[in-house]
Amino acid sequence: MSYERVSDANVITEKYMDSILFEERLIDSAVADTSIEFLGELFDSPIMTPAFSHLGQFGGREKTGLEEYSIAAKELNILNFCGMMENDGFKKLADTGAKTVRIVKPYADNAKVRDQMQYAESVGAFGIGMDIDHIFGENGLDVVVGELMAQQTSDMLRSYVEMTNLPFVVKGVLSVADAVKCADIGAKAIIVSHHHGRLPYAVPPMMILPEIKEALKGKDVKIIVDCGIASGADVFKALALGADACAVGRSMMPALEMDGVEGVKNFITKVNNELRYIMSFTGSSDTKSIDPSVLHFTEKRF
């Protein structure tokens, strides 16, 4: 017997997200609460945005996309994640009160990274953070938009830690091993990711989450999920594995491009109203009381 092979990590994500399935828990059950504690403040929904770079204008509107979603995610009181810029890019996010936590590049060139993280400190950033998995490209160290990648140790990243007072959180984390190194060098949040797929036959994310949920059980690490997310379901399947939060991305990119500000808003509180729905069917009066026993899968494995 033939079959396709699929090497796309998306393709497989999406393939073992919707292999999920949930059961209803009705009697005793009330309207869920969707909002969260996360890293000291309290936010109305576990859904937060992506840490996205280089999004310019659309439809001739005067803000970036990023000034737009960032704006955005302080009307929606949850958490905002920017990556990839410059300074004053970055200033221009803080202006807009949102909560935000900077995800600065793993520059080869190591004194910007600690002029961006620090930057980032003295504008008022809520959290700063290295994306680790855009290290790599297929002729060695990866070249993005013309700067070059460095690999990171553990010394360095709690070299970064040590540096600042503000929570400090690692992007693009997929196995045990190095969410526990995370854990070991302070840091406060770790992002499951594999980056829209960078690496093929990814794992996905919400199938190594437990593994990761268990091995940092007792350590204070709080846990974000992200790619393929695009639903309430998808929200509410990632917190019953493990996770504390989710960040949408692709997923909140047309309305973004249609509708700026309200597009995004609309969006996200699509997707937070769908979670609060499935978490109320399933006997879920908040996040913390939801049950993974609720999820059934219908593929363990491919």
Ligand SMILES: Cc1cc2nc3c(=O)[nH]c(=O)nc-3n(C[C@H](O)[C@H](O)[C@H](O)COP(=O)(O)O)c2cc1C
Second form
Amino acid sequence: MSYERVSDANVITEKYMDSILFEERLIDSAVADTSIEFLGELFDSPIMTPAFSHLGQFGGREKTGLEEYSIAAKELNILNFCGMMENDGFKKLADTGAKTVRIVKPYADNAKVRDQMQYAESVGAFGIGMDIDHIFGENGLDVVVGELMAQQTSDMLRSYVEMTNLPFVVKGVLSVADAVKCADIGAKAIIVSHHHGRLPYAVPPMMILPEIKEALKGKDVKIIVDCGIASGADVFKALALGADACAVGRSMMPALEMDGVEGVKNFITKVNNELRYIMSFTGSSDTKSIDPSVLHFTEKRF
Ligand SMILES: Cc1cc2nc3c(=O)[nH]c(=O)nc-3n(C[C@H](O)[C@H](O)[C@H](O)COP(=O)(O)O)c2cc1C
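Beyond the form predicted alone, can we have the form predicted in complex with this ligand?
Below, the chain from earlier opens the complete complex, with every other chain and molecule after it.
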């Protein structure tokens, strides 16, 4: 081998994001507004919390990391997400008052999937969804914390959509093929993601985003991007390439572990301030008027 091979999608994704540059559009510009309308609600920022799970209490504090970041999401008026957990855990997050989307695992036990979705709706979730990219493991179907997962068909996903009055979010879309299926089954939003690199050589979400955006043109499906989102520049690039919103991920962890609610609030505020700064510099007065032609690509686009 004459060069170092990199199969880690996290590394490939960061490298791709860092290859995108901005031009400035200053004349007639103004301080930008970062608020968004998303699925019928107004939020102060397009930055969302990640669908995390299995976070205990940090620093001897009383609340779990999941509760802490949910409180921060409420106080920041941003959309909140959570991942794998039992119903009592979700109840605690719902009780924070944060507008929360519960991402349910693709459990092989389909009754459990339905129960968790119905429970979320009954205690006031903002939305429900599923991470369809956590199905396969090294030996076939994945086992997550002792629970067997199962592949999901279009009919199964459609049945969840029909079961609920809440918006349904499919997390883990990384192709035009899946994005179109999500639109067909009636999903209201997708999260373009490789779930922090589950698939080696996974295409960076932002690299495939424009194709997905084009395929969903005229359809009523919001697009969220995650994986490697750590700065306002990352969020700006995603919005310019067609996303409606972005979720931070592990980039939020140090602030959460160290300072809990205040740490997350400070971190997201910092990322949002960076976003506003770049929007202002590029003549993007609000999140709907970001012109993709302000981006310059130093690497070949597919
Ligand atoms: C501790 C931890 C727990 C996670 N749990 C879930 C989960 O239960 N469901 C889910 O859909 N994604 C889960 N994720 C994935 C995140 O939602 C997100 O897709 C991923 O972290 C994005 O990549 P990034 O961390 O590089 O930003 C988890 C990630 C971490 C780090």
